[in-house]
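First, one chain by itself in structure tokens, the form predicted on its own.
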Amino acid sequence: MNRTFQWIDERTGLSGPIRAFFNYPVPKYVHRNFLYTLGGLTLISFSLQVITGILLVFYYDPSTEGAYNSVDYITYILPLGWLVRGIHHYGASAMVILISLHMLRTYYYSAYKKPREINWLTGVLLLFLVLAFGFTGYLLPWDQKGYWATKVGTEIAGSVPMMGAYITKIMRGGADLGQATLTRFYATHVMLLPTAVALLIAVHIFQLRFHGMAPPITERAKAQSKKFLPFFPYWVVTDLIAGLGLLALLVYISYINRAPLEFPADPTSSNYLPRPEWYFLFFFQLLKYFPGKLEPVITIAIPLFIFGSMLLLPFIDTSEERRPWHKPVTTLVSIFYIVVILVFTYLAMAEFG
């Protein structure tokens, strides 16, 4: 086995990078704080998406004819297809958490200040990646909900102005809701977004271990910042702990609670009430408040500011400042957008019962 080692190295040359990857200092108050291990377990929760997402494509059938029915297999008769599927269904939602966490924490710790300014924009890109992950893979089961919800969201689309039908045909793939609607969404989901999300993931590691963590914020830790420690074992076996938690959480939750499937897709059903995951409630909530003419405020206006500011936040707050108790106003609006999302999401949970 080194003999056969050795003869990779010296074609390669791989044994340097990989040497210097598992070698690269990082400081101790890191490995000290749970709050550092957030980005390692998105990785995880993709990684486990990605494995579990190729298993369930072994046993999917993208048509509209066979999409329920092989979905209804793999959750009902294939061994251990329930849990393939509820780890990918949960992970979905787990993934949509780590990663808000982890935007929060590099948030609240200023540390998409400069010279991190590109760790912080492919932070937002992957945010919203993430988000369409979870929008394109609704509609895949070809059942009521995932149906009816992205007839919504495809009409939702339509509401921008002047562009809205080009964008839903786009979407849809014609008028209304079929086959082509599956595909496009079936080959977003598998191919389009994983390749974008792994390349935005390299971008963001090399950005991180080239301009380092960002100084830390409280005294303690910057106490302990000019001590370091290899990123193997230390870093690797924390997240490696916090992944296996993880993974053991969400094995909990499928064998609890299997991974829902409702009943086939009908387009005729005039008294099914459409309703998103979740992590999309507090915008279908909002939308109610501004019907008609207005509605483009919600769909267009405020997504916009939101992203817009997001991207411009780093070209904004320059000061040396990295304090979140020493920094009222990003704080504050910080504090609003979660009470905002909070309270619409509770008004629809609760609508919805």
Second form
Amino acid sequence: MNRTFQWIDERTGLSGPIRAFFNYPVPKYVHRNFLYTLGGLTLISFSLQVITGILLVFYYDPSTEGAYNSVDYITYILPLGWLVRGIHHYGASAMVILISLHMLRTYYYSAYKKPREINWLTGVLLLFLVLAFGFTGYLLPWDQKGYWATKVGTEIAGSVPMMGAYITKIMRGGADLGQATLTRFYATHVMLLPTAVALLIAVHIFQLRFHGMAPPITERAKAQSKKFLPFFPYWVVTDLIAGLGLLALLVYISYINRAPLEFPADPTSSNYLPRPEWYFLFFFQLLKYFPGKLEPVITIAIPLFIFGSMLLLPFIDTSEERRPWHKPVTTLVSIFYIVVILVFTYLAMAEFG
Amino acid sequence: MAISDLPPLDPEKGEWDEKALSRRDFLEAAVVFGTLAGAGAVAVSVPSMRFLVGKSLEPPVAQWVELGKVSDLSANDVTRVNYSVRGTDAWREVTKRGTVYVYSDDGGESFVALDGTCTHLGCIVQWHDDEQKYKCPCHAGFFTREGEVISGPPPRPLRELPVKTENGVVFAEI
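Can you return the structure of this protein in the form predicted together with its partner chain rather than the form predicted on its own?
Okay, now the whole complex, with that chain kicking things off.
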């Protein structure tokens, strides 16, 4: 065994880096703190999406004529198909929740501050890509829900001044939703986005390792900040336990509530109320309050402002202060956004019943 | 900095090549390399973009679809027609479907056809006979019988389609 290991090491030189990776010192205040497992859990949920996604590709048929039936087959006929699609379907929501919580934790701990700006920027891009995953994946079953949400979604992109019409057509691969749209969304969902996300995660984790954990903000944590534990097994085991908990939860939800599949896409239905996945609902609801010419305010200006201010955050908030209770501006801004999202999500849900 | 100014290598490993081009000279050569690499990137990315855009921006092929016989269409009321027509969708032969509303202003002599697609975000509008208006179920956009916007978010009237009548059958161009 030792000789085999030595043989491999002489040829790959990997034992040093691997040992360094596993022995990485993690501050004690981080260990067994749920707030610090959120990043790892997001990574685990991404891994679950990759595994179930690869499995689904074995049966999914990316054609307007076959997509619906193949998803129906996966969900109702294929052995354990309900489980694989269920984990993928609910796992997507879990990933959005986890990445959001992870981001909020980072925000309230001011972990985006110097020298961790690039880590924050890659995180914001990752959030954006995760939402793009949700948007492109939604269409793939080619059912009513996906078809109409995509029709509305691509139409929203069309409200960009001057070039909106081009953007909509390029997104759809033509004037209308059809085969070209489905293939585009499929290619983006299974090739482009996974590659981009994997690369960004690598940069994100490398940055984390390079800078280490952001300084603690509570007195209790500060008292422990000079005590360290090796990454393996302490942190790894904690994250794995949390990850298995997540998997168990996804299996349970998939079992009691099959991943939904509505009627096949019907371009002529006028009583179907299009609605996006729950994490886009507040945005969909906001559209109602900005009629006609004001629409680009909500479709373009506000998302650009929010996304732009997230990207600029570490360069605007450059103070040394890290405790959220001493930083009323950033704290109140975040609470404002959270309240807006919750209220409009609630209003939309109340309307759709 | 010349190569010889670098910290010496482990003698067992060897030594720096004294005759190598100075870094400055080499970097000047690197500018040439950079230009070539940039040109190469453009040479690859421009056709790639063109490939990805594909035929997205081409106007859809107009098709005449049958809305029904003159005798079947109401002379006074708005008729909803769900058409289906064989057509090409990218590389696939499919049945294209859509919704058109047809009405007449002259008691059935001629017909007007409106595309049922809401100009706001593309949902299909519903005709409400009692209120004499179209309503979009998505964001509560309202249109008159002629397709003009009454209220709500739609930015434009409903699209009017070219209509022709041949041998007692009404067609609209979609």
